[in-house]
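Next comes just one chain, in structure tokens: the form predicted alone.
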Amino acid sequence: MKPGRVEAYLHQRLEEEGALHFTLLDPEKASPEKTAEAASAAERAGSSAILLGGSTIASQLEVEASAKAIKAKTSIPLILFPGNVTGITGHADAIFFMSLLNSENPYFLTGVQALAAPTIKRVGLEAIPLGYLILGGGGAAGYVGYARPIPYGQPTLAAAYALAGQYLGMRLIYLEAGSGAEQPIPPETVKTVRSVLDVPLIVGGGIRTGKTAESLVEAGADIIVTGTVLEEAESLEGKVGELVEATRRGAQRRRRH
């Protein structure tokens, strides 16, 4: 399967930059017109993408209304980051068909899968295969997938886990702390499964500055993910410009390497 129009943007986009900073909104977090004006601050700030999800289930009815609140005021790609079949509307460019690779649960290997692939054929999405790995805590993403997060000392066992997410097919593997982690994903870390993989990497979770989006991309991130850390800003867009601005920092000094 060929790679669809917001993928092939996001591969043009990391051969251009080296590496991009997305934003990611919780539905269940603000009403529609304050996820979508934070969405056009983030996108002014130099996001290159808005993902629109969460751990817990939101209401079919807010993603959408959120969903279609974004692409009012948006031209950078929205992504569904479901956290269950209601994490899905057809008023997205796309979906990151996840996963959990480390789930006890096959409900969210393959079950959720199964159930939702029908939707988003019928509304027309974009599925971006995602091997999904939950690491260290694991916060509310781990207690609703059942995951058994790999600690952070165990770099060679997220390696194994992720390079087997690529040979079954996932185009993109996503490395995940929990959202309002205490502790960002190791360097370390990251800079081992970097090394085994030939797809994209992702990271989010715990990252609340430029200098820690700056060393997870030198060790090895394509894409730095952040939702809560902006939340919490008194500066949305300030908070992104900063985020943005470490990313190509850290990309720089990877390429020097």
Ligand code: 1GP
Second form
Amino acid sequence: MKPGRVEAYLHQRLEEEGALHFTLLDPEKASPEKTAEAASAAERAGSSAILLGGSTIASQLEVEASAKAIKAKTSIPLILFPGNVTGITGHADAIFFMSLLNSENPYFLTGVQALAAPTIKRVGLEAIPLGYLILGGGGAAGYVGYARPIPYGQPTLAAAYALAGQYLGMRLIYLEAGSGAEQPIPPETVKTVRSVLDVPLIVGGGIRTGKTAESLVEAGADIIVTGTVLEEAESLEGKVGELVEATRRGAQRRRRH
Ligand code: 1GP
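May I ask for the structure of the form predicted in complex with SN-glycerol-1-phosphate (1GP) now, the form predicted alone having been displayed?
Whole complex next, starting from this chain.
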């Protein structure tokens, strides 16, 4: 399967900028109109893509309505970040076709993917193969996904899983601390994982400040994802701006190494 349009865009932007910021929006947390306004503000502030999803989405209706509203207001890619079959709509540009590599439940390894695949083909979504790894506390994603989270003190274990994902053909690896995590993934863990990996590395969960984003990018994260901090921010545009700038600074520092 050749990289599609969105995947090619991501690689091009990564080549140009070194590291990127993505904005995660949960369609169940606000109306489609408000979600689309947030997406538009994130685009203005320099985010490179919108992720739409969450681990506890019960109904596909909100996903579809929010995706339509976002597409009407933005031009950066809209990528689905599904926690289950309820996360699919044809009104997005692509979907992270994810397997939760450290789940104990085969449903989250290959079961839900098999249920989703025919719909993804029918609606013409670009599927981007992604290995998803949950670390630390794991939050709701870890609980719902029957993950056996990799402890923060075991970076070589995280690196082994990430490399296994790459060898299985996944073209992105996502290290997840869980939405709203108190402690984001430590830079040392990111550094160890980066040192074995060739594909882009996404890091998310509990990132609240530019300083944290910068240190994670400097350690080797290619894409930083934030959701919760943007829901809580007084100015979403201001917060995304801070994170985007920090991501760029982190990439510059990494280049100098
Ligand atoms: C969750 O990694 C994402 O899946 C983002 O986490 O909501 O803590 O930013 P936050």
